[in-house]
Every structure is written in structure tokens, then in C-alpha cells.
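Only one chain comes next, encoded as C-alpha cells, the form predicted on its own.
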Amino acid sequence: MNLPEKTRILNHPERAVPEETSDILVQGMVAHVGFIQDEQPFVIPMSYYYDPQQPEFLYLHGSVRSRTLKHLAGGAPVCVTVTLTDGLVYSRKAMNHSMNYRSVVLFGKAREITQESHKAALFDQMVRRYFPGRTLGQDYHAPPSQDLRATALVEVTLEEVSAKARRGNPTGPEDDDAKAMGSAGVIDLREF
């Protein structure tokens, strides 16, 4: 993966983490999936499969009807942001806070995985990754058929991807004088 002007970071280049781009993907939960359908822009959050082992994929699902999948199994160009908010940083100026988070940025096409063999798979990783201890045959059924026609699954390839953090304490010009009017900190979201 590499970092063409599309995914090039702007603002705080310094707060690129390339190297934690798959620790990301693995702990998001929530995946936003931007596209443009008929010069209309969407961005629609949708759970996810990302594998280390495959990191040049991202899997998408969700009923054969989704607009959003529609699209992207024709190869519509697509957008996918997953964002970790690990803490609120509050400080003694308002336009000094901030969020302390890692996000992932990429783009790519996508295609249409339609074999049912491979459907089930995909499917039973997903549940063990938003649902780690359930076992296929033991805690849940195994798709039937029916079920695998009516959800629409799609392989994302990944073509240009950008990590970046923000972490650490507030930035304000008076956050470290104990003496200054208010309060500066960071409340930990991981702790929750």
C-alpha cells in the first residue's frame, strides 16, 4: 500500500501511523463507506471484515437491495473511513480541544463475491470478530442458502491508504499553568 497525493496527509502530517494502519481496521467496529451515486454523495456506516493476513482487502455486507452495494459491486470507486475516538481532550481556550483518535482513510474499488462456499466463510468471520467465543454448529446456525441469496457481500481492494492519531494532552497556550483560569485534561474513552 502507498501513499499517493489522494491519501497524502495535510493537516499534522507528523500524526501519519502507516504502520498501524491493520491494528485499526482490526479494532474498528464501525466502517464509513463513502461513494457517489448520479452526482449525489453518500456516506453510509456499515460493519465490517478486515483480515491481517489479507490486507489488501476490506469486506462489506448487507441485504441484496442496499443502494450502497448495489453500486459498489459495479466497481464504483469507494471510500472507507474506520475511526478509533480513544479519549476527549478539554482545555482552558475552547479552540484547543480536541479528540485523541486513529483513523484509517482509504479508497478503492470493489466486486461481488457471490460463490456460497465463500459467502459462509466470510460470514462466520465476521460474527467471530463482533462476537469473539461464538462457535458456527454450536451457538448459531450456519446460513442456509436462502439467507446467503439475500445478502449482498463485497470485496473491497484496497488501492491507496493513510493512517493517522492525534494523542497526548491539550495544546492551549496556558493548559500546563495550574494557576490559569478552568481546567485542561484528558477524559480516557478506553476505560469505558
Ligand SMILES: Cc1cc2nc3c(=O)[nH]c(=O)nc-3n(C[C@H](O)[C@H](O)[C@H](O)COP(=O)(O)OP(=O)(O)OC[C@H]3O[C@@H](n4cnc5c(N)ncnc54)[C@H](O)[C@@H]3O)c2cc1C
Given for the second form:
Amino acid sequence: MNLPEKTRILNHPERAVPEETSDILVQGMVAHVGFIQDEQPFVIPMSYYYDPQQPEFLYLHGSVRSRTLKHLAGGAPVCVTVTLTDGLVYSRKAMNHSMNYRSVVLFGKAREITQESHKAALFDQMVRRYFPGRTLGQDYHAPPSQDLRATALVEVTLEEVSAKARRGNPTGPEDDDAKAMGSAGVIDLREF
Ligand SMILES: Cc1cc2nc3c(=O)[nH]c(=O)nc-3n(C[C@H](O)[C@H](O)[C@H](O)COP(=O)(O)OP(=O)(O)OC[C@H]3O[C@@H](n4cnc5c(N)ncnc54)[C@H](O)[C@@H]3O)c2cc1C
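What would the structure be for the form predicted in complex with the named molecule, rather than the form predicted on its own?
Then the entire complex follows, led off by the chain already shown.
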């Protein structure tokens, strides 16, 4: 299969925000990791690590028993989606209900990282990404070798990436008319 334009945004191309790719990946919490195994597609939610100083890589970790990580470690193609839900958009017209979002879809291939010092450094950065302010050696112990060996780490090399965002108000034909039937607006989710 040849999909040379698989990251070109065809639907609402004006919503392409490639310059926001790093910000979205930095702010995201959950990566939906998609792959095909034995012709069956899977999409598995996972935490991840991304460093904007090394924007070509994204890291996933989990148990060495993880089917997903074992599969990816073998170099299988992977598609990772990260989504930020910014708002719920309601309209006077049913069809114009929507969501404000920022999201990234990336395609790549993974390799396993086995060197314990590399794994320990990445895991520490990952803890600090999700729990800013926690300090290794002060708030928690360094992982012993046994834990590092029990935890698989894969490095996804980003090959193609797209970023897309919807922002703003509903776009129904009567949404700006305060006298029209119904109601329209945006519930801002960024505060939650
Ligand atoms: C927010 C979030 C963050 C997570 N972060 C991580 C992480 O960083 N590392 C990690 O290893 N795991 C993480 N998990 C758990 C992860 O989703 C998988 O359950 C786990 O990795 C096992 O993967 P596997 O491929 O071995 O699953 P398997 O047990 O082989 O999956 C078999 C089947 O179980 C079902 N299944 C698996 N996982 C889920 C799920 N989460 N929800 C519903 N059904 C499921 C699916 O039908 C799947 O086909 C996270 C889950 C969530 C929701």
C-alpha cells in the first residue's frame, strides 16, 4: 500500500496547525497507539514521553509482557494520536454541534531501548513530565535494575506528522442571532 499523502489534511485543511505539533505533544496526557497485528487493527491508550528538544522521537513504556510493546519493538509501523479537548461547541442547528480540539496524528516505527542507564533517564523524565516538581532521590527512589528489566521502553521515530485544531464559536446559520430559537455557545474545557 502506498499512501504518500497520508498526513495531508483534506477535510478542513485551514485547520492544519503544523507549527503547534510540539505544543500539543507536550501538553497531551494520553497517546492512542494504533497498529495492525495479524490483520487486526488495535488502538491502545498509553502514557508517553515527548521532548520538544528532540522532536523526532516519542517514547512509550510498559510491562515487558505488553503485547503492544513487544509488537512495536519489532519495528512494526505505528500510528499515534494525541488529542486535547478544548471545548464543547453547541449550536442552534443540530449539525453544527462540534468540539474545539487540538490533535496530532503521527506515523512512525519503533525500536526497543534496552540500555538500563538510558531507560532510567527516560523514566525519570517521564515522571517529571506527568508530576512536575517530583524529584528523584527526594520524592521517590531510583528504579532498581530488576524494575528496569521488567519495564519495556520503545522509541518511536516520527516519520510523518500532522496537527489540526478547531477553535472558536459554533458556525450554524443562526448562531450569531440572539433572537433566534435555541442557544449557541462554547463550554470551555481548558479550565477542567
Ligand atoms: C490513560 C491510560 C494510560 C495508560 N498508560 C499505559 C502505559 O504507559 N503503558 C502501558 O503499558 N499501559 C498503559 N495503559 C494500559 C494499556 O491501555 C494496556 O491495557 C496495557 O498496555 C496492556 O497492553 P497489551 O497490548 O499488553 O494489552 P492486551 O492485554 O494484550 O490487550 C488485549 C485486549 O484487551 C483489551 N484492552 C487492553 N487494554 C485496554 C484498555 N486500556 N482499555 C480497554 N480494553 C483494553 C483490548 O480489547 C485488547 O485487544 C494505559 C491505559 C490508560 C487508559
